[in-house]
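To begin, one chain is listed below as structure tokens, in the form predicted alone.
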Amino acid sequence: MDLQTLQHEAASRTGLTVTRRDVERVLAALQRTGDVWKVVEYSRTPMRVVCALLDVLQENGGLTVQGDQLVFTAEGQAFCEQQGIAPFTTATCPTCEGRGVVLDLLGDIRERFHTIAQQRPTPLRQFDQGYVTPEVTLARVAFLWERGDLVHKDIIVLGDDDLVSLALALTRRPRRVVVLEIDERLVRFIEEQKAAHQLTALEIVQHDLREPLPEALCGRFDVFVTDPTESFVGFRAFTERGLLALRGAGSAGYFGLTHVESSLKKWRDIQRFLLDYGLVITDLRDGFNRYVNWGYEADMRSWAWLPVKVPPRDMWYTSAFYRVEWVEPQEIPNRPFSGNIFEDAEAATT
């Protein structure tokens, strides 16, 4: 057993690419670890090459499973020592959790903003939806008050699951907040809350971010802000749709991009993408969204390639938040996005 072997089967087995980092990664989280997806969250590869790697040291007698546990055998312990491969550590801010903002600045939103999550429609998969915790949409709409993208700013919110636009809405200061979601269940529930808190600038559109934004909304908003399913195909469709409803040079847009189902090969295309067409990415926040577990693990494509079977006791599932800003308006097609655009080869939680 050696370092290129692992990689090699491991891209074999998968078809995507696979650096001798990304097998690092891995045995760094497995001696932190036996939790499956625990290593998964702490190694910041892709849950498809992680399973893969694990099937293999499992093979090379390197790994064993013992109940729930995965368990480095003495061979396996003695390998990692051999390459200087040391444990996964963390220097996380126990404050801000490592996002570097603070809430103080909320005041009373955030009790108000925490009574109306616990009400909120449990996730669905075939929307790929899962939400953050309360915490972490209150940092989102603070770190955009920091940057001056929330007092008197027209915002569009694409897909929200996260209730973003509540908590935006529930400030009082961006000038105008539009949400447009797919799932009925949501458009009824932040609607209620809207006549309940009697957030008078809050909109809501029911809409399937497959089809072309309205143009009612086209080039109409100061930020837009969304959490995409992450095919490149399905990336593109979400961001697409917030630059299109973006005034223009000096707007900003905010999103979340994961290393479970995006390798940095596919970070890399995507911030080329981004670069295309005109933006710079002005702030990166690695693991600043924490996700609530959604419930239907066993029923996502990646429970087949767990080496144990069993549903995740803590969070697990995390992803940077980027900013960007426009400094060079290009022309954005507003085009449908037919078919399936929740997977690719990387996608895990569909």
Second form
There are 2 protein chains.
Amino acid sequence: MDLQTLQHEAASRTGLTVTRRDVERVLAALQRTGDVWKVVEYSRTPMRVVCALLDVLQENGGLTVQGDQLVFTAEGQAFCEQQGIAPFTTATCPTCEGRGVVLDLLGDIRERFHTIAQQRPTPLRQFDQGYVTPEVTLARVAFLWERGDLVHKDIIVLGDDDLVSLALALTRRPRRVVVLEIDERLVRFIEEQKAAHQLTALEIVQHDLREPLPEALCGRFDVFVTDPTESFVGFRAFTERGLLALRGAGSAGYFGLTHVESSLKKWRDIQRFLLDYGLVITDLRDGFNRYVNWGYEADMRSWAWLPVKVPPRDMWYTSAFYRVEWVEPQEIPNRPFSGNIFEDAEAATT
Amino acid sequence: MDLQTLQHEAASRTGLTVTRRDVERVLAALQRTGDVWKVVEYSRTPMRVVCALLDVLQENGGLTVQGDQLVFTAEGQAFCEQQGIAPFTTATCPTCEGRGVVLDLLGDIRERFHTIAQQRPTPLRQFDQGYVTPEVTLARVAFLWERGDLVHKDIIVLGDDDLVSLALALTRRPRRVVVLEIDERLVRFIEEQKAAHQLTALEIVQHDLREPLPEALCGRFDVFVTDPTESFVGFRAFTERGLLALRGAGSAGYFGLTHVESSLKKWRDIQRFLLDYGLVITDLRDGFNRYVNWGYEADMRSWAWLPVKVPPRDMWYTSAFYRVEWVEPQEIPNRPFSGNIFEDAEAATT
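With the form predicted alone already on screen, would you show the form predicted together with another copy of the chain?
All chains and molecules follow, beginning with the one already shown.
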């Protein structure tokens, strides 16, 4: 067993780019936890690659399964020590969970939003849904506020599984909040909450983001917020719609991006296309978004890859929160996207 | 007075790209503070642009100087309200100051490093020096640790005004820490501390980063750390040396980048050249680095731009902390850079 063999074996089994560093990250995570879901989280490596590596490690006698836990064999442990791979360690701030922002600005909105969130519809696999905790939604609002993207701004939310539109509107600071959402259950829920809390600045449109952005929404917003599906084409579809909605130079966009379903190679491809569209990345806070377990784990394509078929107990799916700002606006095509935009080789949750 | 006039006037006086959003950011900052240095900090806009805007606002009767404070006139205040520009607001976590990491991992290293930092040499303008607080240097170490870039790693520090090399070595976790530093006072200080604390993994080389990287250091490191001078050519020189020192795919680099001396246009140019070299940006935490006032403010080129000639009372110069990782390593030239690499149109502290 050596790192290069593990790397090449994982690459050839998955067809994905795997670096020696990815292997190190998985071994570091395994030294900290035996919970396969937390290994995915701690390793910041695509789930598909993690699972392939776990298979190879088991076959090579470096790893065993005891109950629902992954455990290094004596040989596996010795290998890590010999390679100088230390256990995964965190220095995350306990107050803000590493997000860098607190919610004091939001006052009693915090409590009101928690109450709203308790009544929300459950996630649907059909739309690749899975939502963040209420604290994360509120932290996004605080972060937008700090960045000057909230007060008196026109904000568009593209897909709103996370109920960001409601949290934004509850502050009563934006001039306008428009939310596009495909799921009629969510549309109805947001409409109901709008009425209950008299959120006059909030507009809800049922819309499939695969369709072109309605003309009336093009070039009318200061800010977009979205949590895209992560196939490259799906990500591109969501962010192109966001950019189409923006006014121009100085407008800003926010989105999430994971390591679970996106390799660093895909991250780089995405960053290149953002820069090519004239944007600059102003903030990138990894681990900002934490998702509530959605309940359809056993139906995901990644279930088949797991060496231990056990549902997640704790939160494990996290994403980075990006802010981009338009420096040199470019022409954005308003094209339809057809078929399945949710899946690519790295997708795990579809 | 309107936003567009302010924008165009600031652009034509400075020759720099100025967006309407930059004007908004400066007006938002001015609504929060009358301290010109804090306006620079809060606005996240190049100092040169901020100062040009302050001039235009004064000439237009929107702003006056009272003592050492900038104060909106009634007309200026009305203009902000009419434009819907709200005061700059922060949601920064008080525990970690927005950095997202705490120092618990570091144990008594924290106290030892503070003691070392109290004896350090003062900054020299000749080398564009200016150092971060000891807490920030320690937070960088905690962040590297969390990212798996510390334990058993070979780390190169390119220019070490911040004494990162000492803080890294004090953890006794890296395999090797090499520091290249031009200033013989700092070289001597780091040597003395190395001896006093028996930091056997630490090597100090007196070196001018304008010269090619010594062959013996090329391709030998897992991680580089640098806080580059911010002219585009200077930034490029420092990061190219860092990349030359790295082993390849999966190696990582850390550096600071400000808004004080770098417009978002320059940020974008820098991000493009990083991606072109095969890197991906994995973390970008704005405001992570906070710098102690260096004492030569009145000798800086930006002193002449200030509408109020008053030395800074509080910290005001901050920078974002970037982490990049090499996905597709490219050939990096090991060329000499001659002349003044510290200055470009946006430089303020030279």
